[in-house]
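Single chain ahead, written as structure tokens, the form predicted alone.
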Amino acid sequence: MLTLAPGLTYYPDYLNRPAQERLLQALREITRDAPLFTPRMPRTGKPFSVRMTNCGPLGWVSDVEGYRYQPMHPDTGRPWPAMPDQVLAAWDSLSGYSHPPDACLINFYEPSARMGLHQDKDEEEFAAPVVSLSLGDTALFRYGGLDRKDPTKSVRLRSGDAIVFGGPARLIYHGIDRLMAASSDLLPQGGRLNLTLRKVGKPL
């Protein structure tokens, strides 16, 4: 466990190889029911370079109408699949939060994909952290402060690593600059899967 900044905690090798393989199999089952889709930027409709899907009661989507959480897949209209027990166990062990997550966003990065600096701020409950799990190729993860212009640092997130944004780091800007091609053999086609677990609404 390494503290990268107040509230930003990095867990190298959180998932060992057998655990990564189990999670990958669970994600394959999820994507059969809730296929990966290409989100688009609000207003402009420009496609993201990542594809995504979700599991859990709610899923995060983005299209010309804006960013939001909704209970159904935007293409199939079906409810999102349930979160695997392994994902819920990771939340329980890492989040320090007493209520379960509402959403698990699953991003798939092709080898050339990236994610610009952004904040995770579409939730109502900022007292809960965001828990992130990485599978596949190593990613250069960049993080800064609460202002987009704040200085940034970088860390390499490898397959099996976890990182938690909480407390003063809950709304920091962060992104993925690039992937290190062929740095993992977990995904036969290469690329990276990233899961982010979120508590969306305030607990009742």
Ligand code: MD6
The other form holds:
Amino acid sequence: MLTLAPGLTYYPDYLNRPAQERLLQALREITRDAPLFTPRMPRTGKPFSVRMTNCGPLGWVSDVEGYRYQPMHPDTGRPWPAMPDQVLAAWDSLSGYSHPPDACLINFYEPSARMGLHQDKDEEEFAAPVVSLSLGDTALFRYGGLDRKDPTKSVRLRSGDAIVFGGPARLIYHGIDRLMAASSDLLPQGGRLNLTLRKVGKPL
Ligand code: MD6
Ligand code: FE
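Let's compare: the form predicted alone is above, so bring in the form predicted in complex with the ligand.
All chains and molecules follow, beginning with the one already shown.
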């Protein structure tokens, strides 16, 4: 484990190859029930380059109306599939938080996709961290501070790596600049999957 900044911890190789393959298989089953959708920017409707789906009681969606969590898939209207045990186990071992996550956002990056600098702030419970798991091609992950203009650093997230955004790092700006083409053979067609596990609501 490596501390990149106060509250920002990095776990290289958190999932070994068999665990990555198991998780990938679980994600394939999830996307059969809850297909990847193309999120759009609020107001402008401009599509993200990343496609998404979710598992767990709540899922994060974005469309012209705004960003929000909701219990149904935006295209199928069905509830999101359950979180795999492996995802719940990762939360238990990495979050340091005593309640289960209620959302797991699954981002799929084609080789050319990226994600602009943003904060994860659509949750109510900032006492819970966000736990992130990466599969497939290596990504250049940029992180900064609480102000968009703060200086940034980068770390390469490889298949199987985990990072945790908690405490003073919970609301820092971060994004994905680019993928490293053909850096992993986990996904037959290349690309990258990132899972972010969250506690959205305050515990009852
Ligand atoms: C990604 N990750 O790795 C995008 N957010 O593809 C995130 O946006 C993220 O990794 C909050 C906490 C950890 C993350
Ligand atoms: Fe994020």
